[in-house]
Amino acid sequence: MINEYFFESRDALLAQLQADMLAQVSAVIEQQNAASVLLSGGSTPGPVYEALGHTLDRRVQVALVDDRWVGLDHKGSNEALLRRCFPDHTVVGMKVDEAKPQDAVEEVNNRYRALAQPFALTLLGMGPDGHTASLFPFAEGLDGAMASDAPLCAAITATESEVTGPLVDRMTLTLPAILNTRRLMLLITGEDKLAVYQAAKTANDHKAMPVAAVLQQFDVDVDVYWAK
C-alpha cells in the first residue's frame, strides 16, 4: 500500500518527517534494544539529518541506501554528509579500498549483515529518470540488484546522463534489501518528480523506471512525502 503526505511547503514536510522518522526509530529501540536507519543522500532531507543527529538514540547505527564510488573528501560522497549530520553515532559505509565496486561487494555485504535487521527505517529519493537507491535505468548490474535472491548490497555502473553525471560507478542496496526494513519512505520534492512518482506507480517496464518496483510491490508499505 502506498500512503501519501503531500504538504504545502517543503518546511512543513521536512518537519513531519523528521518527527515520523524520530518516532519510528525510537518505538524500535525502545522494544529491541537497537535499531539500524538507512539513508539517502542529497540535499533536500539534510537538515533533517543535521536535527536528527543531536536527537537520535546513540544506539541507534546509520548506514547508507547508496553512494557513488569515490572517497569522503569528494564532494559526490553520501557517507560524508552522514558523517558531517551524525557524528555521534556509527556509521556504515559502502566505499572501501578496491578500485571498482564490483570488487567489493562481498566485503560490503559483511559489513550490512552486522546490521540490525529488519532495519528500522529506510528513507529513499527518486531521481527524474525514475532511478531509487543506485537502481538506475538500464544500468549494469540492475538484473542481479532486483532479483528476488540478490544479496543486501550489489555494484552498479549506471549509464552516465545528466542525472547521474560523471560518477557512474555506485554501490547499493538491493530491492530486497530496501523491502527488509519497518518503514520505508520515498521523499520527492517538485512537481516534475510527482509527474515521474505518478507515472511509476503503473508503469510496467521496471528496468526502464526502477523506482516503480518499490512503488508496486506488496510487502511493506510505502510512505511518500511530496512538496513543492
Contents of the next structure:
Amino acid sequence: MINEYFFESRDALLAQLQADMLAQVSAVIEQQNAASVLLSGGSTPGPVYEALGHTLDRRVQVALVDDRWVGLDHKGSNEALLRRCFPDHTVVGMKVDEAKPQDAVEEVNNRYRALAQPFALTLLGMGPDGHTASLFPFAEGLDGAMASDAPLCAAITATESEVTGPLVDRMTLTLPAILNTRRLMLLITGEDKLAVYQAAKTANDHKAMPVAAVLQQFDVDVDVYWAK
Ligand code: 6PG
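Output the structure of the form predicted in complex with 6-phosphogluconic acid (6PG); the preceding block shows the form predicted alone.
After this comes the whole thing, all chains and molecules, with the earlier chain placed first.
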C-alpha cells in the first residue's frame, strides 16, 4: 500500500522526514537494543542526515542503500557522505578494494548479513529515469537484483546516461532486501519526478522502471514524501 505525503516546500518535507525517521528508529532501538537504518545517497537528503547524525542513538548502525564504485575521496561516494554525517555511528559501506563490484559481492553480503534485520528503516530516492537505489532501467545485473531469491546486495552496471554519468558500476540493495524493512520511505523532490512517480504506480514493465516494483507491492507499505 502507498501512503502519500505531499508538502508545500522542500524544507517542510525535510523537517517532517527527519522527525519521522528519528521516531521510527528510536522506537525500534528501544524495543530491541539494536537497529539498522539503510540510507540512499543523492543530493536531497543530506541536511536530514546531518541532523540525524547528532540525534540518533549511537547504537544504531547506518548502512548504505547503494553506492557508486568509487573511492571515499570521490564526490560521488555515498559512503563518504554517510561517514561525514554520522561520525559517531558504525557506518557499513559497500565498497571493497576490488577492481570490479562483481568480485566484491560476497564480502559485501557478509557485511550486510551482520546488520540487525529486518532493517528498522530504509530511505529510498528516485531518479527521473525511474531508478531507485541503484536499480537502473535495463542495467546489467538488474534481473538478479530483482529476483525474489536475491541476496541482500548485488553488483549493477547501469547504462551510461545523463542520470548516471560515467559512474555506471554500482553496488545496491536488491529488491527483496529493500522490502526487508519495518518502514520503507521514498523521497521525491522536483515537479519533473512527479509524472515519473505517477506512471510508476501502474507501470507493467519493471525492468524499464524499477521503482514500480517497489511501489506495486501489495503487502508492503511505502511512505512517499513528495515536494516540488
Ligand atoms: C544515489 C542513489 C539514487 C538516489 C536518487 C535520487 O544517487 O546515490 O543511487 O537512487 O537516491 O537518484 O537522488 P536525488 O536525491 O539526488 O534526487
